[in-house]
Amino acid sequence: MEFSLTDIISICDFSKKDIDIVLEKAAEFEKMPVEKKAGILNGKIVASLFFEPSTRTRLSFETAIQNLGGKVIGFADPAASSTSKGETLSDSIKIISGYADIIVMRHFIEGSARRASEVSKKPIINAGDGANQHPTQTLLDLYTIKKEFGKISGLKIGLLGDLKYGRTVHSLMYALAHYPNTEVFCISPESLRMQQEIIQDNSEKLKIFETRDLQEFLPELDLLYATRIQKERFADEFEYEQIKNVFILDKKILEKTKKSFRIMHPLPRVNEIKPELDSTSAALYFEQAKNGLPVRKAILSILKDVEK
């Protein structure tokens, strides 16, 4: 099978088939013994541009490059780049992209991503642009569930908490869709809802369901995608207090789930998953942000020789 993309900007770029063979191939990569991974990206450079904070999957990226034989350059702070002097962004991604094969992009800005792929000569990877789209979070959340439940078609799956603001339930909305009989299940506060945009465009495909009572759907559901309430995301910070702890996991959900129920977040977490569920099998969220290593080896190796 061949890949489509010669960049990674928006899960709606993505055909099922692309989806399988990134799912393969971080398969792969998990059994791969350390030496033959070691030589992937030889003589390969990537740029980490971090525009917007991070932990997860800028270390993740990171760490899968160094991984493969790679080298890094960027930063973490913007600060510490000429945006501070007012350089554009479409003249940053020119002048980097003729020092680096890949380019890994986190902004603020929705659809900067998209702006970057349009001026750059080598591949972009969009590591989160705004409150718009997060594809690699996505297809290591798609891997998660894979591996766990061994399939994702069929499957009755609830989106809690920022719904509007959350970039990872609107990628992994879009993804869902590919994956016939998938039930959504999107429970939120009414000014947290899922953008309608994003439930129209999906309606047909998947059958979905909106609710503020988590406890409506709870015993049906076999996954529940848990998200931070995003105070960086609010304009008005009274509106953010008001609803900051709107939903709270412990322990107690467990007593109306089935046993198979299992919980995944996309981290950082504040309070909304208590720490006396880590230890549960419920608990899923750990080993997804562990799975984001091999599927970001695949995406990284898939495009390591691309030419725009």
Second form
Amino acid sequence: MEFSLTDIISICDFSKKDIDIVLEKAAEFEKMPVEKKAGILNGKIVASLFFEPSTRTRLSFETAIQNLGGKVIGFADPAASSTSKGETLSDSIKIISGYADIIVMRHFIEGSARRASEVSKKPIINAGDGANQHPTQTLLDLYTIKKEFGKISGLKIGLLGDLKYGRTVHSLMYALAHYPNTEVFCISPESLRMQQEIIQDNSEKLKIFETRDLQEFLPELDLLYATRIQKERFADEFEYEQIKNVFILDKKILEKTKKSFRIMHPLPRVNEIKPELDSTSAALYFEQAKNGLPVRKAILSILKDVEK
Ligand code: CP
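Got the form predicted on its own; any chance of the form predicted together with phosphoric acid mono(formamide)ester too?
All chains and molecules follow, beginning with the one already shown.
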């Protein structure tokens, strides 16, 4: 099977076959002892450029690179780079693509990863661009769902919280459209509804419902994908304060859900999931974060020799 992409910018660029290749490779990496794959990135340098804060994405990529024998250059804080002196993103990427074999980049501007891919001689991996896309998160989400439920097609999946600014749910919605008979329940306050363009783009392939009431569909759901209200995307802090605790999941919700019901969250959480849920069988979010490692190893191994 051949992977069709030279950059990982948007999940919308992926065919079903591309997704399958990543998920199958990730399963291989998860089963293999670390030392068996240790040489895959030997002699390769990966630039890790984080213009926005990150714990999971940056550290799982950097762990994956080191486990595979590669070396990491880059920054976790753009203040330490020449961006702070006014260098444009395009110039930075042109220069860094002369040093590194792959560039992993998180940036606060929507479309920045696409722009970077246009000027880079080396593959760009979008580690999140503003409120737009987070494709590697989606690949690890799909991997987690498939591993837990044995399938993705036909599941009833609730997306909860900030569906307007949450890039993980935007990417996930497009990805789920590859899986027939999947039903998606968009549960959010009115002001944080899923963008209508995203709903329209996927409405032929997915059954999509919208509600403000978490209780309405709870007993039907196989999975609830909760998200943080994205404080950093609000122009008005007062508006954020008004809405920040709109959905808080606690053990009481389990009285209404199926036994096999699971909760995912890209993390970090703020108040959306009470710690009392962590020890229940519904909590899949820590396992989900752990799955970032084999999935990101798979992505790096696929892109390591790409010629653009
Ligand atoms: N899920 C996710 O993107 O987490 P970080 O912001 O910590 O990378």
